[in-house]
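Just one chain follows, in the form predicted alone, and it is written as structure tokens.
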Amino acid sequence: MMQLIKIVVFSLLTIGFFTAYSYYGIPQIIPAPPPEKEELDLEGITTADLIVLGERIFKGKGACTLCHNDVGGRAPMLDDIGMKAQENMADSRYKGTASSVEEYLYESLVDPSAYVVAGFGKMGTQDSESPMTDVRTGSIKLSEEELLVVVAYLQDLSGLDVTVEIPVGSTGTEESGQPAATTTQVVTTNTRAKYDSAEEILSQLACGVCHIVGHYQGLIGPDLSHIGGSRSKDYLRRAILDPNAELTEGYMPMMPPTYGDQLYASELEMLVEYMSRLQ
């Protein structure tokens, strides 16, 4: 009878040891509020605006810094790519069809493999196919305005002219003869609902460009098909809000340190949970 008593209050003492660690030990993570919703009129936009959203975009949503970085060498740089792109359509491998700098980078973006630079296209093609989809679909899936925004972004990236009209509103007429209402355009960022699931993050946020992780096969960042059979939460959470904080051998710092803005507390738990699975 003493030796149950004695195993009922060391269990009770071992539960209630890490109860309290797990409330007071672990870090507690706040939920941030939910982003708020940030409106961009386009009847009134300036050339600046363009600008500044079109690089929003860019190192955001577009996800292109990714590869297009100094440090990875996964894709060419385009800090000049205005300047080139006369050059590139006048190459005999050119299959596209633009005519002026604005349209040669709006293809660039939706039709990647119309110009592939030398030493970029995917493995076996003799660079004749760019490993870059097109970015209105996919996890990107860019909406026509911010195509052209970040259009507008390059050309001044570049030091030319922006030279990007946005078209706001229609002028059609009704069936009862009468002009149509003006409509204005608004292109909305930084406002979503939840994401439903690991899978949805990974794919939102374009981890497999860089990771080979679920069914993506990215290459240029570590490998995280077992990463839960050798790595703790603890780890894989700090991993996604600091991960230049401990590096992998062998990997330069290249992945964003902005996940922990974009995701909330609770998305953020089960991506570390899912990951954790990955044994």
The other form holds:
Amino acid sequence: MMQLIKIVVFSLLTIGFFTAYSYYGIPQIIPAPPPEKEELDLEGITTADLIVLGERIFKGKGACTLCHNDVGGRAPMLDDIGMKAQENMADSRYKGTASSVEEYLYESLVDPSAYVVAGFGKMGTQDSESPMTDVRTGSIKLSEEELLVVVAYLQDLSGLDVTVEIPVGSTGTEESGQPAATTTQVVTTNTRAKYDSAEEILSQLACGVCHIVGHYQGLIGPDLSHIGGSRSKDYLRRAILDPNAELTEGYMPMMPPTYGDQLYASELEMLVEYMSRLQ
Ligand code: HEC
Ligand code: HEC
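Could you drop in the structure for the form predicted in complex with heme C? We only have the form predicted alone so far.
Okay, now the whole complex, with that chain kicking things off.
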């Protein structure tokens, strides 16, 4: 039982590392290597490690900070979500079924429209629809365990006790424990393999979290499904390298300005080429 929890946590850690790495591709956010298995006791795993892991997913694979940051202002900050959750559940606009903060947080991740924070709704829906998508889907694709770990992090972030319990035994396929070994590789290497296609870039850089493009349905930024018809390659290149230089009318400066550092030049061209063909 305890062993299995360790394995689950280790698998998640590995995924967290790798994804954080692939999102930012820079060494400074790579966290310290995980402690030796032997040093972890059950208590340590269920609280402190859960929170650390949750934070990693929040800032990495979960892509939460793409929208929940204090720069763009298009998604609410979550540091007081514990208290807000209580208020929101009591609000007449609340359409969900949660009866505890933990349930509310979980519901926010899989059914964001159950409660839409006033002023943050999808444009033109009078705050009845959230622009946040179900984070189990699209390019984020969090697993059940990852959702719970993120909920634990949000509870801690807002000063609440962590009540989340990881369902033991739900990841039966990962019993080999192999992921721990690959972790060190990811941490020590400083370059990454080139992306093979524009589709891979869209997925790895989570463009679809904010844009309608490919099979993604993001609602924060402009629809890119016909972008090639109205924008030149030069424009597209600039829109990626320096998104805030020329804002698309009607939108907030929310697109990360860091893609220039994350993409090799050939990859940027591949992406521009791909978009210019979307007519
Ligand atoms: C595409 C942008 C976007 C992404 C990515 C995103 N969110 Fe959100 N989120 C929003 C917006 C906008 C709202 C406010 C509207 C609403 O209430 O649904 C919101 C609301 C929430 C709420 C509810 C806030 C409240 O007061 O009820 C929680 C909790 C939350 N997000 C957590 C997360 C987590 C955790 C992630 C990452 C796994 C994430 N979000 C990813 C845009 C995003
Ligand atoms: C956190 C949300 C977010 C992410 C992630 C994001 N964008 Fe954007 N994007 C926006 C917003 C908001 C705008 C409109 C404001 C602006 O021009 O910066 C925009 C504008 C654009 C435009 C200009 C569209 C036009 O018609 O003027 C292009 C092209 C674009 N994004 C491509 C991308 C690509 C490619 C990626 C991934 C590498 C990406 N975006 C990731 C939010 C995002």
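Not measured: the values here are computed from a predicted model. Positions refer to the first chain, counted from 1. The term rigid core refers to the most C-alpha atoms you can superpose between the two forms while keeping them within 1.5 Å.
State yes or no: after fitting on the rigid core, is the Cα displacement of H211 between these two forms at least 2 Å?
H211 C-alpha, core-superposed: shift of 2 Å or more.
Indicate whether L53 shows a C-alpha shift of 2 Å or more between these two forms, with the rigid core used for the fit.
No.
For a quick test of reading the superposition: does G221 move by 2 Å or more at the CA between these two forms, rigid core aligned?
Shift of 2 Å or more: yes.
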